[in-house]
Each structure stands twice: as C-alpha cells, then as structure tokens.
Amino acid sequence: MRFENKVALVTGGSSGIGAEICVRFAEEGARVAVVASSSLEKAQATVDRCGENARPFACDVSDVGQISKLVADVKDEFGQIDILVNAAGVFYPTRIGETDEAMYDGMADANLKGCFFMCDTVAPHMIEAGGGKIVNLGSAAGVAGRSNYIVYSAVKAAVINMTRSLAAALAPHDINVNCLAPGNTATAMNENVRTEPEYAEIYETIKQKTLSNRPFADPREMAGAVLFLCSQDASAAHGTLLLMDEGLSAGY
C-alpha cells in the first residue's frame, strides 16, 4: 500500500499501459482519476477493474481548455493531485512522402503538446501542496530512430528531453519528474502484429532485433516501473530516463 492517501491522475488510462498503471495504483491504495481521450464509458472500463477508489474522466489532451477543466474536475472530486502520469498518446506510421500536415499535427498535439500542458497545469497545484510525482511516457523510438514512424520518434525524443527540463524547473519544489520509455509492449494496439499472419514478417523483424527472448514486454511490468518512479524509493530521481525495451536499443 505504498500509495495510500495519494491521488494519481493518469491520462491514457482507458487501455494499454495506461490502464495497467491505473489498476496497479489502485491495488496499492491510491485513489485514481482514470482519463480516457473521448468518453467516460471508455474510462469506466478501467474504473471497473480498479474498484471503488477510482473515477472516470474524459479529456482530449490536445485541447488546452479541456486540460484545464480536467484538472479542476479532478481537484473537485479528490481534493488533491499527488501524482501525474502522462500516458495518453497516439501511434501511427509517418513515412516520407506519406505524411500530411494533419497527421503531423495530430501526432505532435497528442504526444507532446498534451504532455506539456498537463504538466504545466498540474505542477502549480503540486507546488502549492509541497511536492509531487510526475512520470511522462516516452518511447524506445525516442532513443533510436524508426524509419516508418519518423514523427512519433521525434515527438517522443522531445518528451524525453522535456522531462529533463521540467525536472530542472520543478526539483526545487520537491517534485520528481521522470520518464519511462517502453519498447514493444503487448497491448491491443499491436495485437495484429503479434497474432495475424499478414504481419508475420514485421513480427519476425522485431524478434530478431530484440536481445531478450520476449519480443513484446508485459504492460503490467511497465506499470510497475511507473509506480517505482512515483515511490519513495525513487526520491533521488529527477529527469531520469528508464528505458525498458527488452534490449532492443542496446545493440546486437
């Protein structure tokens, strides 16, 4: 029960790694604001897994006005925000010659703009309260380039370095800001790659490049890493990048 009497606000909480983060926080005593991108119904599915201490919220993090309302609503519901996890984001190919302006803007707004303005909106409440914990989700794609995901790689690299800058600004206020960079993780987003024959070649490429024996990691382990970064055991970590990609970025 490391997080008893703490309130965790988790964007991207309706599915994938974000949902597992919500569940694990609830398991360890936190009250959880589960945020979905578009509807309370999506968030409710995770709330049902979390139990009575979780509540559903909806927010398109690319809209700064919605972010302001979300933070105000969470404060009204729980009275405080001790932990912020920015897990919201989108993931789709952005290849040379195949990426239009709307695709670029959607990628940058959801993954980078939303992350910044969530931090920018929540941090003053944490400063007033005397401290807090923030974890941004980067990606292994922000550490090494991805030829089919050029913009995604760029914005996740920006999230990683923005985390360092936020840490520099907020560490004097006893706010830890750190970044988890997952690699390929088994979620609904990539179930087709893991299971459908037409993606067998892509799956084999991932398998060959991954140093460990698991081409796709367990999302609950990613959630566990987030909880570590939000715990007292990580009190000395400010601006840290925790890369968990089954060795993919380490080389051959």
The other form holds:
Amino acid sequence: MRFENKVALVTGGSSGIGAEICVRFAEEGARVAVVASSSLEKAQATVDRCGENARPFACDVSDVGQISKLVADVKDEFGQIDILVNAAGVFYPTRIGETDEAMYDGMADANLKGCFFMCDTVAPHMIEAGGGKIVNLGSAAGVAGRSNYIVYSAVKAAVINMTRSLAAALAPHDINVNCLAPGNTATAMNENVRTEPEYAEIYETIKQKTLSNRPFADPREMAGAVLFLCSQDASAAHGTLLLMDEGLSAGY
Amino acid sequence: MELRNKVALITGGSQGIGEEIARTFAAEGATCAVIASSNIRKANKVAKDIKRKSRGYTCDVSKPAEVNKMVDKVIKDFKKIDILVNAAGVFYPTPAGETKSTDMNRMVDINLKGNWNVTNAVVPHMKSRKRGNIINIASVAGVRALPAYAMYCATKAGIVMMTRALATEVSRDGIHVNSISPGNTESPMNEDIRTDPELKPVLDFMEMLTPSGRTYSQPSDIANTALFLASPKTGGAIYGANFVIDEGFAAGLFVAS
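Next up, can you give the form predicted in complex with its partner chain of this protein, since the form predicted on its own came first?
The complete assembly is shown below, putting the previous chain first.
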C-alpha cells in the first residue's frame, strides 16, 4: 500500500484514464477526491469503483473561481492534498478553416489554463505541508504535430513545457511535478475509432504509425505510470516527460 | 516479484548505477549476468551478493569480438536474455584543444560503440524469441550541454537517438528499447567531483543547476526507473522513449526564492 494516508485529487476522474487513476490510487490505499467536470453524478460512478475512501466533486477547471472552491472543499473534506493529478481535458479536431474562436478558447481553457490554475491553487497547500506530487497529463500529440488537431497538439505541448517550469519553481519545495504523455489509449472517448467501420482508415493509420503491435494502450498502464511518478521510487524525477505511446512518437 | 524467472544482462554491472540495477532486479526475482569491464572479482562479488544464480563476467564492450563471445556465453549459461541494460560507460572531461585523440576515441568506443556492440549481439536472440527489453543508460548530458564535456555529451545524445532509431526497427518484434537519462547520480565515476576540494567549483556549478536541492541522486532512483521500464506490468506501452531522472536539472532556469 504505497499511498496509505495520502490524499489524491484527480481532475478528469469521471472517465477514461482519469477514472483508472482514481481506482488505482484507491487500490493502493489513498483517499481520492474524484473530480468530474460537469456533475457529481458522473464523479459518483468512479467513486463507486473506488470504494469507501473516495468522494465525488464537480468542477469546471476552465473557471478559476470553481477551482478555488474545489480546492477549499477537498481540503475541508480530507484535511490535506498530497497528490494532484491534472487529467481533465477536452479533445476534438481543430482543423484549418473549421475552427471558431469558441472551439479554440474551449480547448486552451480546459487543457492549459485549467492545468495551470489547479497547480497554482494546490501548490501553496503542498508548500505549507512540506512537499507533494503533481502529475500533468500531456499527450503524444504534444511532441509532434497533428494536422487535424492543431490546437490540441499546441496546448498539450504547452502543458509539457509548463510542467518543466513548474518543476523548476516547485522542486525547491520538495514538490515533484512531472508529465505523463499517453499516446492512443483505449477509452470510451475513442471506442468508435476502434470499432466502427466508418473510422477504419484512421484506425489503420494509427496502426501503421505505432511501432508496437498494439495501436491502443491499456488505460490501467497509464494509471500505473502516474502512481509510479507519485511514489517514493520516482523522487528524483522533476520536470520529466514520460512518453508512453507504444512508440508512436519515436519514429517516422 | 516483478521480474520472476527473467534473465538480465547488465553491462557496467559491478559498480554504480549498473550494480544498483542488478541488485534491484535480483530483489524482484531476476537472475543477472553481471558484466564488469575487466575486474572479475568485482563482478563475481555483486553476483554472489544478489544470488538467484547470478554470475559475473568480464568484457571490454568496445571490442565486438569480445562482446559476441560474452553474449554467447551468457545465453549458454542461462538459456536466454530477457532484459539488456547497457550501463557501461566512462565519464571524464574532454576540453577542446586539450584532449588527446586516444581519450576522445576511448569515450566514443565505450559509451557509444560499446552500447551498440552489445545491443547488436543481443538483438538477434531477442528477435528469435519475439520479446525483449533493452534499457540504455544515457545521461542528462545527452539532452543538456555541459562545458568541457563535449564528447561525453555527444556520446550520450548519440545513445538517446540510437535508442529511438532502434525502436523503429525492432518494436514489432516485441522488443522494447528505451533509455534513461540520469542527472548527477552518486557513483564511483564522479566521486572525485563530490569529494576533491580542487573540483569544488564543479560541484558548486552542479548545485546551482539543481532545483530539488539534492545535487546527487542515489543509484536506487535510477534503478527504480529501470525496474518500471523492465516490468511487463508497468512498461508495456513504452517504446523508444527517453526518461530523464535528474532532480530537475534539465527542466529549465530556476531561481531559488
């Protein structure tokens, strides 16, 4: 039980990789604040998987006011925040000629602004407590371009480099800030790509570009990497990028 | 027991980071072939300590014929190699205008060609088994430049790209190839910097560049990362990646407030 007596706050906890992160933290003894973007009911679904040591919260991380309230509520509920995982984010195409201002802002606010202000709001509590662990979710799309996901790849690149700056700022306070960059990972969000004939061409492209024999990784492995980065074993990791993408970005 | 019944070949295994990796892997159930460059007693001592039928070997990794012989012997002794850790390496300054060609060649021969020689000898075996895990120990000096260490930096940057390129070649054969780039990590290789008063300016320089306040990591920090990569439970999705574990050294400029 690596995380007994620890409290983990996980945004984007209602589904996908974020939900697996919550469940694995709970399995290893942590108390978990499961944060959904829209409703407590959505967070509750993950809480039910986590067991008695998890609580549901709702917060739109693109709204700084809601972040302040969330962090205060989690502190009230658990008394401490040892671990912050920023897994909240949105994902949709932003092609040239098909992207309006609201699409741009929605992408940048949820993925980048939300990540910064979560760190900015939680860090003072960690500094006061004498240390902490933060993991930001980047993406393989943040280390190379994506012709159909221009803004997504830009903000994920920003998250990766912001992680380095945050690490440089917070390492002196014994706070480890690191970034996990998943590649294609099997979640509900991309079930259509994996199963529907309409997406066969996209699936085939991903398969060809992936170096391994597994085009979509297991979300539980992503969660395992987050737990590793938050464990004692990774205490020398500050500002590192863990690229976990079946070799998608290594090659051609 | 993350590595039960696995066989790991570890170059540079008799001291420093390589030795710690051997100890960590053995504690998780692996049998280790501990390779020292020349001192068989040191290799045997580590092998005896970590048990699991581990054995010591010597091999100058810069010599392909010697490498091929060593790899054949390890496969004969243990029947297989599941994990290869290329941790052998040398570390010394090569200031421009003051470096003998023999010193430059030795750096390239051991750090870069040595890594390749062992990999080249092990890959056919891993391909035939359709599985394998190769972990190359690069350095933060392969992603950030250090004055007076141009050739060390170049060989380590070479390892980072060699890792990626090899991943494009063998991933479909079920072989993981990744690198770890440690920052300053306590080992006999840098004991002089940590203890010699004459080298205090170098130590101060390193300290100034390390945000965490821990100028030297422990070998176990790197060994834990190697275990994470080597374990089928945790490293399954990682191919062609470079994992920087460096106390924030490469993260960027920082001002200690």
